[in-house]
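Okay, so here's just one chain, in C-alpha cells, the form predicted on its own.
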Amino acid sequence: MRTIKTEDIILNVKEMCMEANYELSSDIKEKIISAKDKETSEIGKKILSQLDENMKIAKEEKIPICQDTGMAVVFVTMGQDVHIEGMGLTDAINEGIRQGYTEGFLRKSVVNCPIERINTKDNTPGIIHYDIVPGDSFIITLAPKGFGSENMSKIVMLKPADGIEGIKKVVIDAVREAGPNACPPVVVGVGIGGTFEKCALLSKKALTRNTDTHNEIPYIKDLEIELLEKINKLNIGPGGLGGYTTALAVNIETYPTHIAGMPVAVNMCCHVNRHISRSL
C-alpha cells in the first residue's frame, strides 16, 4: 500500500492549472508552427504566425495563452493499492484548482448553478473523472476547457445501419456547423460506442491524447487520417477566415456498445488544446 498525501495533490494540481494555461504541449506547438508551411491562404499564414507569437509571449511572461482559461477537467487514474491521506480526494483536487486559478491570476469562469449563475470566484468545482486500476500508480491529467469550442460539442445516437459513413457525416457536419465559432484550427475529439454519456467522455479524453499518435486499431487510425483530410478541405481555415488548416488532428476513441445503437460524440477544442499530466 502506497500513501499519497493530499497536500502533495493540492500543490501539483495548483501548478498544473498555471502551467497548462501558460504553455501548450510540444505536439500542439509543433503542429501550429508546421501548419504555416502547408497553409494555402495568406491570411491563414498570418493568423498562424500570430498564434505562434502569442504562444511565445504567454510562455515567457507567464500569462494565459487565451483569456478563457476554461473549466478545469481532471482525469485521475488511481491504483487500487494507493491510500490517500488527509482530506477527501475530490476536495483536495478542487483546492488545488482554487489555488491555481487564484494565485495564477487566471479567469474564474465557473458559476454555482446553471440557472442562478452566481460566479464561485475561484473556478471550482472542477469536472473530475476517476479510473481505478490495479497497482499503486497515481496519474493526474488536467485539461482546462474553454467554452467557445465546448459549446460546439455534439452527440448523435446513430443506428448501427448508419455505419462508418454515418460516423464520418456526424464528424464533418459538426466541424462545418461550428465554422469559426470553435476558434480554428481545432483538435477534434471523437468518441464512438458505449452509451450516451460514455461516448461523450471518450470524446473529451481523446483531446488529451498526443496528436502525433494514432488510435492503435488500424481501421480507426485510417478513419482519423481520412477525416482530417476531409475536414481540412472545408475551407474554414485559421480563425474561420478560409484556408487549409481547419484542424490540427482528429483523435478517435472507441468502446463496446449495445447491438441496437452506435453513439457518436464530437468534442472540439480550439488551437489552445491545453492538457498536462503528472505521475505522483
Given for the second form:
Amino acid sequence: MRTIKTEDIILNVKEMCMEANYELSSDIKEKIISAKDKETSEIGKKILSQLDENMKIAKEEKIPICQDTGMAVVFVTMGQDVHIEGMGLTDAINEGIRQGYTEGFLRKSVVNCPIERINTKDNTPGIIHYDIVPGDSFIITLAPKGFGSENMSKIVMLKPADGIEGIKKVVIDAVREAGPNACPPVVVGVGIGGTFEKCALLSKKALTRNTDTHNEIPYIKDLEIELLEKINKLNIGPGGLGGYTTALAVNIETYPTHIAGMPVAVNMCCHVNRHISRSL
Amino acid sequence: MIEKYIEVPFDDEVVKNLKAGDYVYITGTVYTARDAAHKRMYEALQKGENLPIDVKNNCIYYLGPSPAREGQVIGSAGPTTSGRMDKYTPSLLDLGLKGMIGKGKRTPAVIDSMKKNCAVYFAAVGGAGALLSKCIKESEVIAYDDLGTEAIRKLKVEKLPVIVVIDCEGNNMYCIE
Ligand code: SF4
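Alternative state: the form predicted in complex with the partner chain, after the form predicted on its own:
Next comes the full complex, and the chain you just saw is listed first.
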C-alpha cells in the first residue's frame, strides 16, 4: 500500500493547469513548425508562422497559448494499492484546477448549468475520469479542452455493414464540416467501438496520445496514416483559408464492441491540443 | 496577398474597398462581445432599450480574453467562433455595425445582412491569442461587468492582423474550393 497525500495532488494539478496552457508538447510544436515548409498556400504559411511565434510568446511570457484555456479534462490512472490521504480525491483535483486557473491567470470558462449558465468563476468542476489498475502507480493526465473545436465533434452509431469505409467517411465529413471553426490545423481524436459513451471517451483519450506515435494495431495505424493524408487534401488549410495543413495528426483508439454495433466518435481538437501527464 | 491598413471606426467607403482575401491591419477602437453579451444586447433591443455601446460604424471583436497579469493590458486575446453570434448579428448590422472579427463560418442570413448593410467580416488567427494580445494597447470594461470574460470591453488596437473572409459583396474565402 502506498499513500499519496491530497495536498500533493492539488499542487501537481495546479502546476499542470498552468504548464499545459503556456506550452504545447514538443510533438505538436514540431509538427506546427515543420508544417511551414510543406504548406503550399501563402496565407497558410503566414498563419503557421504566427502560430509558431504565438507559442514562443506564450512560453516566455506565460500568456496562455489561446484565450480559451478550456474546460479541464483529467484522466486519473490509479493503482488499486494506492491509499489517498486527506480530502476526497475528486475534491482535491477540483481544488488544484481552482488554484491553477486562478493563480495562472487562465480564463474561467465554466458555467454552473447548461441552462442557467452562471459562471462558476474558478473553472471548476473539471471533467474527471478514473481508471483503476493493479499496482500502486498514480498517473494524472490533464487536458484543457477548448470548445471551438469541441463543438465540432460528433458521434455516429454506424452499423457493422458500414465497414471501414463508413468509418473513414464519418471522420473526413467531421473535419470538412468543422472547416475553419475548429481552428485548423487540427488534431483529430477518433474512438471506434465500445458503447456510446465509451466511444466518446476513447476519442478524447486519443487526443492525449503523442502524435509521433501510432496505434499498435497495424490496420489501425494504416487507417491513421490514410485518414491524415486524405484530410490534408481537403484544402481547408491553416485558419480554414485554404492550403495543405488541415490536420497535424489523426489518433485512433479502439475497443471491443457489440455484434450489432460500430460506434465512431470524432473529437475535434485545434492545434492547441494541450495535455500533460505526471506520475506521482 | 494584398496588405491594407485601416482605421476603425470606419464607414461604407472603407468597407467597400476591402475584398475577401485581403490581409488587413486594424488600428483604432474595437469592442469585444461574445455569446452572453450578444444575448443581452439582443434582449435589450427587443425590449426597445438602448445598447450600452453605439455600434454604428464600429467593429466588434468576438473575444473573451484570459485575465491580465500585473503590468499587462490584457491576457491572451484571440477570436472565438463567430457562428454562435449569428442569431443576434443581423439586428446589430441593421443598426450600422460595420465590422466583425472572429473565426469560422457565418450563416446565409448574416451574409445577406452584411450585403444589405455594407459590412465586412474579418478572421483573426484562432489559437494565436498570445501574439494577438500584443496588438492591444488599452482595454477597459465598459458594460456587463458581471459577465466576467464575456463583458463588453473597449479596446485600443494597433495593427491587429486580420484577413477579410467575407466582404460586403458576399465574397467568401471559406467557400473557395
Ligand atoms: S478551438 Fe482551440 S485554438 Fe481555437 S479558440 Fe478554441 S481553444 Fe483556442
